[in-house]
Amino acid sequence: MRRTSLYGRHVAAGARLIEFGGWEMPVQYTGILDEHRAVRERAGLFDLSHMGELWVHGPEAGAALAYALVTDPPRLGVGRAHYAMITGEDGGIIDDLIVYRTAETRFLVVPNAGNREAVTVALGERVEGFDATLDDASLVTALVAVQGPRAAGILAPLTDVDIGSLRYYAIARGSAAGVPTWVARTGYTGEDGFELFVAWDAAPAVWDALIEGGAAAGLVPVGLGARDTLRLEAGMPLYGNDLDRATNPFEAGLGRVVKFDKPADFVGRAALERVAARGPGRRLAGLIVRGRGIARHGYPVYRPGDDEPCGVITSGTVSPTLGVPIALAFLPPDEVGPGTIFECGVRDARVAAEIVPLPFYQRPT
C-alpha cells in the first residue's frame, strides 16, 4: 500500500488506518459520528492525496477531452470546473471525475484513487491524434480539503486567493500557508468547502497551518468513514458502490452530464444515445428505511408481497444528521416516484423503505 505525505500526521492524531484504493488512509480519528457532525456544524480537514491528478495540455487539449469524456470541457471558462464521466464504448462508467480548466489550453482531471490507472490508460489512448499531452502528476501532488460552514473563515487568513469571490466549482492559483496552491471551491460533503492542490512534500505544512488556524473555529481532522456518511446524505454517488463499469450515467440519474449537443463525437456516444432513446432499465433512487434495520450495500429490495427482488441497495447507513437509516438503490425506473414503498431485505427480515427525493440533506442557504 502507498502512504500519503500526511501519514505521520494521521498516526500522531491517533487515526485508525485502513486500505482504500491501494492506499493506507485514515478511516476515523475520534469517531465517525463526531467527525460527521463537525463538518456539518463547524469544519473538517481531509487528506485526499490518494486521488489522481491528470493534466491535459496543448492546443487541442479541450478537443481531446471533449472526445474522451461525456461532458464538453471546451465550454468551461478558464478558472471553472464541472462534474464529468469517462465511459467505455458500451456507455459503462469507467470513472466519475472533476475537470478543472486552469488555462485556455490546460485542464486538470481528477479521478478516483482506485481508478487512476484505468483513467490514465483510457485518456492516454483517447488523446492520441490530438495536439495534446497527458501528464500524470498524481504521485507528486497532494490534495487537502477543508469542508464545512466555517471553512471559508478558516482558510481566508491563510491564502492570498480571494475566496470570497471564488464561486462554487471554480479554481484559482495562489498560495496557502506560503505554499503555491491551486484552490478550488469543490467538495464531496454537501457543505461549502475548498480543495487545495499542493506539491507532495508541502502538504504537511499546509495541514499544520490549517489545524492550527482552525482550532478556535472547531476544525478537526476527518477520515473516510465520515466522508462516506457525508456524501451519502448529500446524495453523491461513490464509485464501486453506486457507479461501476456495468452502470451508465442514465441509470445513475446523471444523464444530465452527457452532452449530446457538443460538436465533437465522443467515446460511448452511440450506446448512450440508445439508452437515452429507450430509457434506462433501472434507476438509482433514494430510500429512507421506515422500519428497524440498516440497508447495506448488496441487500435486496422487494416490492411488498413479492418473493423475488426487484432491486438492490448500493449504499446505506444511518444518517447522523437526519437520525434515520438512508440508502441508495437501483430500482425499476417507472417505480421510483416519491412516496413509493418497497421492502429491504435486512438479514432475515423485510423492512419497509420509502422513496424520497435526493439529496437527503441540503445545507442551509
The other form holds:
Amino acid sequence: MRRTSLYGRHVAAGARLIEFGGWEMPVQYTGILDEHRAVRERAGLFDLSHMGELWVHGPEAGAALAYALVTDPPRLGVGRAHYAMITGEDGGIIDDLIVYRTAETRFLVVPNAGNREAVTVALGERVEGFDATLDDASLVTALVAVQGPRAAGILAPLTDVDIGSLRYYAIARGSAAGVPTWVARTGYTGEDGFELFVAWDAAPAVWDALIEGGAAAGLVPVGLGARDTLRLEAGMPLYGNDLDRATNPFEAGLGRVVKFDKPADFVGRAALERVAARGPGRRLAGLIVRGRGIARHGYPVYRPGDDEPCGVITSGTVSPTLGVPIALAFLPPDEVGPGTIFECGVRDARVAAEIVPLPFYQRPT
Amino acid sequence: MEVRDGLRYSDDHEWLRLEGDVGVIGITAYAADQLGDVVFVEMPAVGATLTLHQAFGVVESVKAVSDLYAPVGGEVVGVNEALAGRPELVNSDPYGDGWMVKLRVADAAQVDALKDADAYRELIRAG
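The form predicted together with its partner chain, contrasted with the form predicted alone above:
Full assembly next; the chain just shown is listed first.
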C-alpha cells in the first residue's frame, strides 16, 4: 500500500486509516458526521494525493484529448476546467475525470486513484499518432483540497493567487504557503472550495499552513468517509459505486458531458451515438428512503409489490444534512419521475423509497 | 476504550448486565468506536425468542453495517425504543442509554460462559 507525504500528519491527528485505491488513506479523524458538518458549515481540509495527475502536452495535446475523451478539451479556455469521461469503444466508462487547461498546449487530467493505471494506458495509446506527450506525474504531485463556505477566506491570506477573481472550474498558477502550486476552484463536496496541486514533498508545509490559518475559522481535517457523504448529497457519482466499465454516460444521467458536435472522431462515438438515439436501458436516479432502513450499494429495488427487482442501489447512506437515508439507484429510465415510489430490499424487509430530483443538497447561493 | 467492570462480554463485542433473570444487552464502547457514528439500529420484536449466537438485529454507522448476535439465548422482553430517534446514544453512552435489548435468560450457564471485564480487555488488546 502506498502512503502520501501527509501520512505522518494523519497518524498524528489520530486518523483511522483504510485502504483505498491502493493507498493507505484517512477515512475519518474525529467522526464522519462532525467532519461532514464542518465542510457544510465552515471548512474542511482533505488529502487527495492518492488521485492521479496526468499531463498531456504538445502542439496537438488538445486534439489528442478530444479524440481520447468524450468531451471537447480544445474548447476550454486557458485556465479553465471541465468534468469529463474516458470510455471504451463500447461507450463504457473507464473513468470520470477533471480536465484543466493550464496553457495553450498543456492539459492536466485528474483520474481517480484506483483508475490511474487504466487511464494512463488508455490515454497513452490514444495520444499516439498525435504530436503530444503524456506524462504521469501522479507520484510526484500531492493534492490538498480546502472545501466549505469559509474556504476562500482561509486560503486567500496564504496565496498570491487572486482567489476573488478565480472562477468556479478555473485554475491559476501561484504559490501557497510559499510553495509553488496550481490552485483550482474545483471539488467534490457540493461546496465552494479549492484544490491545490503541489510537489509531493511540499504538501506537509501547505497542510500545516492551512490547518493553522484555518483553525480560527473552524477548519478541520476531513477523511474519505465524509468525502463520500458530501459527494453523495451533492448528487455526484463515485466510480466503482455508481459508474463502472459496464455503464455508459447516458445511463449515469451524464449524457450532456458527451460532445457529439466536436469535429473529429473520438473513442466511443459510434456506440454512444447509438445509445443517445435509442435512449439508455437504465437510468441513475436519486431516492429518499421514506421507511425505516438504509439503502446501500447492491441492495435490490422493486416496483411496489413486485417479486422481481427492477433496479439496484449503487450508493446509499444517511444524509447528515437532511437527516434521512438517501441513495442513487439504476432504475427503468421511463419510471424515474420525481414522486415515484419504489421499494428497496433491506435485508428481509421492503422499505419505501421515493424518487427525488438531484442533487439532494445544493449550497445556499 | 472503557470496559466496564461487573458486566459480561461476548467475543462479538456485546455486553450483558444481569438484572435478576433478565439480561440487558448492548455493544461495547470499543465496538461503537470501531463502527463510527451510529445512524440506525434495527431491533427484534418484543416476544421473539432468540437462540445463542442468533443474529437478532443490525447496527449501522455512516459507512458500515454490522449484525448483532445474541450473547445468550432467551425471550426478548424489552427493546430500547429511544434508539429509533437517537441512534447516536450507542456512541455517547454505550453502557447506559445506548443499551439495545432485554432478554429473559433461558440458561444461566450461557451467562457464565461469557467473558469478564479483564478477559474482554485482553481480547481487544490482542485486536
